[in-house]
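As a starting point, one isolated chain is supplied in structure tokens, in the form predicted alone.
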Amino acid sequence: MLNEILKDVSDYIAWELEEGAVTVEASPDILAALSLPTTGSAASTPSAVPKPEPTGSTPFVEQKKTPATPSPPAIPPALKTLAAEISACTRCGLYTGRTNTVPGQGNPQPEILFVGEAPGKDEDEQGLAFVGRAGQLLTKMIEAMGFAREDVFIANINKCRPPDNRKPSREEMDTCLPFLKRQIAILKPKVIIAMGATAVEGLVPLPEGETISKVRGQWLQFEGIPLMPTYHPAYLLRNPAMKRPVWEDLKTVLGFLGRPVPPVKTTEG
């Protein structure tokens, strides 16, 4: 019986040694029964107990530690100040019907800046860009490119929701555009992906008669930054057949950035 107890204690101490412990906990009663000296409630590790050699079957040997998640880049004070200005903005009539302003969110040092039109109902309620159905599709687009949403920055031409999700007027766009331009100056993205006609018109005024269908997939520029026009995710929800052209546009962006094209998933989304 005593041998079994000693073996259990030995195994326990060996396990503690393997885990890096230098002391083990034991009650005074156990120490008395084993005739070991007491020092408070802890006993020194017996030097006679050998440290077992690692074996492949031991679950505690060569454990893979979960790598620490890299801390996201700190949000620049200028971006926080700008978000506060947007929150307090009353420059156009859209502020009267909003629940929240939607300045945009994401990596403050992005390779890619996605720009859409304006917040919808879900975005207005949450104060976040692209969180509704179109936002869920945008997430799939971003992930298909090999990124996570946290790797990119997502914003809109307008920071407040137009009534009934209508297209912002030219005046409303021009009033709000300085906010987006200041964001771009702070973010310094390598590429801008303008999603939908309003995003393109806001950043790169098109010649008379030009439409998003004519310019999508062709490189444009906004103040020296390459800009790729493509269809808006909301349009893709109504026209799933247009997902393939958009994927070609996104692959063009990946090529520009020198990134590989991830394997295409077969699930429809």
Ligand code: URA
Contents of the next structure:
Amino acid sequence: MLNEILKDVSDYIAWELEEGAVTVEASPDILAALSLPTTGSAASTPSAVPKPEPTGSTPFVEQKKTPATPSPPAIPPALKTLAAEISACTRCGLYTGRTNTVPGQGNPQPEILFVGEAPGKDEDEQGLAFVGRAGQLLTKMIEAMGFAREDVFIANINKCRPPDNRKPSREEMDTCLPFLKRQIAILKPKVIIAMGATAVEGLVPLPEGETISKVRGQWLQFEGIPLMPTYHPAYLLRNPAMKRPVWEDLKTVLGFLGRPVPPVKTTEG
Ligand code: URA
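Shown: the form predicted alone; wanted: the form predicted together with the ligand:
Next comes the full complex, this chain leading.
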């Protein structure tokens, strides 16, 4: 029990650091229990964060890679042109704080397009979507479905990192959305998995009062493409118990694609 609490706290701190937090509030007792320094900024020493323990009985543990396709098709020129346009974009204020734009990456003919909110610190530094801690969990989710990361396409509503990882404003989302819409038109995914409220709200205006927890797991549509709303991996890092419902959502997607549900590994090792 104590281990689980410590692991949740550890996951939370690691997530905050991942999201670019400069300081993380925690009592000295917690820091001592986690073997973190009690002085200075915890965030300035990310390597001091203990590695999370194996995820135990959660569904998203390391899976054997079983690529659905031997080698992904070449990136079509239209996607490259779009990425170049994105890299030169100054349509909203977010461009002033970016290191790199993050157009998204993956198989240009994917069965599944995963959509998140916006790049975080690691993504901004590398110019790649979902490469930080949330991205590592996303990789496990993808592999739990029997795919490799290279089999799917991963993108965000916003292509630039908002300052302090704040949620992008509606205006910033609407300004950036034409890029994602053009990507979707080129990629023609069979299914879109929208991760988190921002991704869902960006693509499908939800009726007043609807929340991600109400709509998750229920099919929506984006321009005729089935869209599965589910929780964001960063939320799962803070709320590991929510991995179960997300796994149900991913299984629904597998059923739609006519793919078998790979057996869930309940322990690592
Ligand atoms: N969170 C997101 O929504 N997107 C990323 O690329 C990384 C973290």
